[in-house]
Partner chain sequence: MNKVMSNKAVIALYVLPAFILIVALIYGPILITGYYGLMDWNGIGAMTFVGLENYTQLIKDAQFWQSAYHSFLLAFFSTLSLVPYLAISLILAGKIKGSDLLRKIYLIPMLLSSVAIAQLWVKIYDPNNGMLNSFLTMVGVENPPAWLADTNLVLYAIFVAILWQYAGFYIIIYYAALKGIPESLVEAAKIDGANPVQIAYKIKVPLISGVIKVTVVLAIVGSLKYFDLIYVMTGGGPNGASEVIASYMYKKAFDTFDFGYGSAIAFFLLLITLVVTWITRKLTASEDEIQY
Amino acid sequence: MKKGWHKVIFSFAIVSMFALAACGGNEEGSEDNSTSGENESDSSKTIEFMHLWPEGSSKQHHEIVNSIIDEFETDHPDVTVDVEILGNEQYKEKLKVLSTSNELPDVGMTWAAGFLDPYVSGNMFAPLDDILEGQLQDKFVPGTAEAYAIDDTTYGLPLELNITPLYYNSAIFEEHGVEVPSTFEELKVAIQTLADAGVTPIALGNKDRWTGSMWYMYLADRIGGPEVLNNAIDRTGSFEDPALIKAAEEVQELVDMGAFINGFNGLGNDEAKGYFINEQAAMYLMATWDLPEWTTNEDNPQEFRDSVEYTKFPTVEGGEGDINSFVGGPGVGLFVAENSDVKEEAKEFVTFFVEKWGERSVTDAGVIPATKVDTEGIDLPQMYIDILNDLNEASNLTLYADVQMSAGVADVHLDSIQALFGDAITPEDFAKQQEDALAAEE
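Please write out the structure of this chain alone, matching the form predicted together with the partner chain.
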């Protein structure tokens, strides 16, 4: 009898394990938009739409998407939108797998430049120039839709836009009598003052490498102007340009001054952010996707959020770059599949989506859209308003270097960045490594 019990318990355990596993799979795996059930007749068309904002981890995004779809379906009674949702990493994997079997959804999300490249050369994405020249003309912030263009044809409509301000903790600045720097010299003075007082000047999680790349990109921009780095990457120039080497020298000088947090090459970005939030570091260079952390996120103490301010990256004396030039770039964008059987409807849907998203994303989800936002009369934390106004004045937007480059070269760039910050290579070798990698790909 005793033995029998064991069996029962054991089999129960097994069964519940499978049941639990099944539940878990459902949660983030895939979800059907069941609102579409009723009007499925022969004449109706279905747009398959895949996105990467599950309800669990990106609730506000998820809700905006759902309501946009509802609105679109009300406007177009003969069209239904079939949604599939996956988390970020699974999404990338699945997109790749689907494309190998030529089964991409009609509409989905993509990233700019390097990510886009293999899909475009495989003829998977439909050109969207007709929309850009038509209904959505002049709606986008300059430089955003261009990031989705390959050989002057645009294959994606950006939804998000991120620029990279230098955030600082005004409480720490005040305590040590540090002025907000507007030139690089002033920044160095500020760093020296803070370092002498035993305060970590800058939080940097350079284990992730792209974080250090932002510092380098800004210095390159401020010293050599916005074109130098872009030209080096698109091969009209060279990475061994004196300005790019000078920028690398400046990075190492900052490192030698103790500007960056102890052990930055072993810290991830989240850990670095943790130091900034814990008020253990005075400055933090990061994109605007972190704005909610400093404004609305209740998990961070009010006192801290009140003391976070931002400034544009300082200019370098005698440098070419101006202060209104930003490092940044669009995040995800929408694509339409080339072999979609409902291409017209799909194009209509993405147009509709981009317009509605532009109206709602910043107020409802704190996401800065790639479309221009009129700040008059919308209710937002002041920091958002300021950033949006700065954006309208932006003279240039330089896309993140690792996004501009192909995957292989980006990896060389990122590794060189880590080595540069770690004093493992000289600025000349740093430039040469990347020049070689870029030249090898030509």
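Rigid core (definition): largest C-alpha set, two forms, superposition within 1.5 Å. Residue numbers count along the first chain shown, from 1. Because the structure is a prediction, the values reported are computed rather than measured. Compared with the form predicted on its own:
With a cut-off of 2 Å and the rigid core superposed, residue 266 has a Cα displacement that falls short of the cut-off between the two forms. In a rigid-core overlay of the protein, residue 299 has its C-alpha displaced by under 2 Å between the two forms.
Core-superposed comparison between the two forms: the C-alpha position of residue 60 differs by no less than 2 Å.
Would you mind giving the form predicted on its own, to go alongside the form predicted together with the partner chain above?
Next up is only this chain, free of partner chains and other molecules.
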């Protein structure tokens, strides 16, 4: 998998690590909940655990973590978990610094895909396939644990998950006699009906570019199937695959129809979301991290929240993709250090943590876990319940393209997306630019 750019990323990461080490670790604001050394017997073992959810900024996450640790220590009286907590950016910096001396904590947090590369190439993260084939077998939503694999070996266990539904305003749909689309042709009919009535069909803030990428990714999936885009990125396929060029053509047809809000390439995502919230646009494609906006955020009028519903991205007639395949991605996950002195206990802890997080995160923090959730008896807004049930039936999860790519290629992809939506390049040029960028890293 992308061995060429692995080397590039690893080399850059090592340079960055030494630079950061020279500057010293910035531990300002870190919290140390260590209890090491207290009442420990000679046989006791200590797991060092570093995470990124401080009480001040992530209170609900913080409390769940503490309760899981308390429960684990109760069940394992000879094991103590030493906790260090830092904010997001401080956490990333300290992880790099610790890696320069191969002194990672026994358990820590990581991200999928490109973030893993320097640590895996440096033999710092332990393989976790034995856990996936054991106690956690079939527990994860398909496609989530896979995002933490390199060359078919898994180095992280995901905790969070986001997918990307198509939200719509049912009141606007009803007022203009628009049916909820289940096929791409029906979506075009809905767009045309709304446009003819003077209603903005879709809110899109494509100044951020990843927002447009999600539209392209779904069309690629529905036309060419779940692997066509992944294959282009990992070089077993090509962006010049006819399905991917067809997806780019469909993007430009939507633009030509007036599907998106005026000035979309100059609007940020938050600005575009404002049009949807103010009921000035009928549809909005966005990840489930915005679910509180449509369910529990009392800053948004109740009448608006009652009008928001969602549908899965429509299928394309004759296409290879199915309606249960989602664009999305896991959030943070857990790693175990390869050189941990307590690797067996660390693996037991991450297994315990993943199971307990899956039971509590959605009810206690509104966070959708990467593990499957039994929704029977759970007290949540109906939209959460419906999406969790959809996830249990998911056939595939395609990780956000820019996350799959190296930083340099991701920039080319995102710039090309914006140019495609702006009709500044042809679908063929769109494909070639990405092919050239990927080939340069091989």
